[in-house]
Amino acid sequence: MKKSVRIAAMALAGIMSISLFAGCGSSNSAASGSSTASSSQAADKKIKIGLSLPTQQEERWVKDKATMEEAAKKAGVDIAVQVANMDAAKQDSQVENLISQGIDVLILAPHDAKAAASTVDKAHKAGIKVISYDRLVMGTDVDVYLSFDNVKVGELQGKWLTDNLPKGNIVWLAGAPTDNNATLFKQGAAKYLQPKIDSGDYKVVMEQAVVDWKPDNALKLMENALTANNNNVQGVLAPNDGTAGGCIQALAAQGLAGKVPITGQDSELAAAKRIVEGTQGMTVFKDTRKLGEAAVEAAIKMAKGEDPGADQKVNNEKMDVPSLLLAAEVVDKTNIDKILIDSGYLKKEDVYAK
């Protein structure tokens, strides 16, 4: 009898052991299934890009925003956009909001290149990679920089002015002091202007930065330069189309519009119309359609852990930032149709409208 009970107990223990082992296997299998499902969900998660722009007060930034929104739509990714209205503190706060929305990558066009360093640091602390867009964020670790060759842009402006003005008094304006691009543009222009200044061919009667790139600020500076020099100004290095427009307004008030060679940049419609009319000599075409598309493409690659393909380097006073720099070209009366209209960037009926 005792033997029978012992055998039965052993059999029961065996059954329990098998049952427990099976239970463990079932639990592991469920965990494995859950992990696979989680992995699959992560793979299927829609990429979300955060875009922080400095302004929409200039035509070129309106185009950048529209281009990136369209590129994101075509790629099937989400994009959340914030516009800082030229306020560094507001931009920082807006980026915090984008981070809270769970973005995967941040495309940041800084209003203030140095102040934005802390903004980049916040994104990195949240595990978010940052593309410095058009303008380079200074003094911090930046993942990628996408822009144009901005020193070259300045060179194009400087060369055009020296080609079209052998001698004379010039007004040399620079972009916003908060924008590192302004420094690069001026550096490029100096390659051509400084030898003319050193030789005495050029006399700089005003050399000023235009706060926030505002046309109204450029207008006031140009008015002051004309007043101080009894209108004896023969050339103007204006850093972009908006500031050129302000300067031309001041020149027009003195009957000098079209008589003083003046540069620009960004190929805005208003500038193209002035070139056709003869009041603005040139602009620099930076195809922001290509830049915006490249930024979205790079952001998607970075979100997937892939190499964005930045094959150049630009130093930001902290590191050599991996960079992708696009080419720019001069537009004047001789090639405006070919470059701006035939490319579809601007419409002929708009450019030539009276």
The other form holds:
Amino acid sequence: MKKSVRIAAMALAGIMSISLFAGCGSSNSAASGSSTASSSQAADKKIKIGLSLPTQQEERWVKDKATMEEAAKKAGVDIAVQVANMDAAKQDSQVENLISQGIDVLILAPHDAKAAASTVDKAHKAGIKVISYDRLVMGTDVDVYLSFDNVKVGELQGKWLTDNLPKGNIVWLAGAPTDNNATLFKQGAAKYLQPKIDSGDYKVVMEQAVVDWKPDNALKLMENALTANNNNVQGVLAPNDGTAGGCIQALAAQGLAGKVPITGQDSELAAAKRIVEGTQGMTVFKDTRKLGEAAVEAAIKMAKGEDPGADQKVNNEKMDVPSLLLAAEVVDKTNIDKILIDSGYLKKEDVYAK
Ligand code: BGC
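What does the same protein look like in the form predicted in complex with beta-D-glucopyranose (BGC), given that the last one was the form predicted on its own?
Every chain and every other molecule in the complex is listed next, the one we just looked at coming first.
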């Protein structure tokens, strides 16, 4: 009985501190109201997670944020969230701010994999453990890496393209050069594309990275590729749904949307709609709800000094980082309802809305 009252109070305090937190200082309001703080209260001190996200540009990051806020609330812990808007210096100073708020653990999805190394070092100097979230921080000690099998994501894209385009001129775009995931996706896709290129079945008429993963940058690249080749392009490897959207806009302007196989990733609503209407061939489903929940769970364990239970290793040019990698799957016209709608990731009425 007592216990459930305490849990309810903790959950309430969680709601309060989430809604009260707006860049202000300490939010340990649960303890500060009492003048007779006892040692048992100190032991019960609420865990506070710091969450630093790179962007909200893609829908998935909006979901990651919402999932982690919700998971923290459910677990009765505090979470302070900062979004860096694709600016490494801003992310660094936001993390400094989180450190000064007395967070116990930092969940960091870096905008710039290499620049974030010094940010991680700052957290470590303050005795704060760091979870590298979705994107790996390179070149420094990282406590845990939680992500998807990103090489596999690239393999799914490469396999789909080679299954759907036997021969032709292709545009091969990669994600932001600052994001280690972009390297992994490309590495995975290359397993399928490179043999086709070597055999002469594929000719790469453009190979470019999309700075900051911006759909607008992808649009411009695709326009250039089409102009330079008199529209003689038969396939596109787009690294995510946002960049695919930019490419499809350029294809549509030439009457080619739906005629040129093109990949994606993230299972954004806009991409799901394009798959249904036939202008995008595939996307990759990475259930960010599971990743967000796993991250909050791991953060709580780490705050308590427990092992987060990462069973794999990924090298970040400094060490083999203990890692937990979730599975990803291909979504196309044939399985979209089963994978995206039945799982509740997207709503049927939204996907099929005209
Ligand atoms: C993520 C993708 C996302 C991209 C752009 C990558 O690191 O893994 O899901 O589309 O960043 O934000």
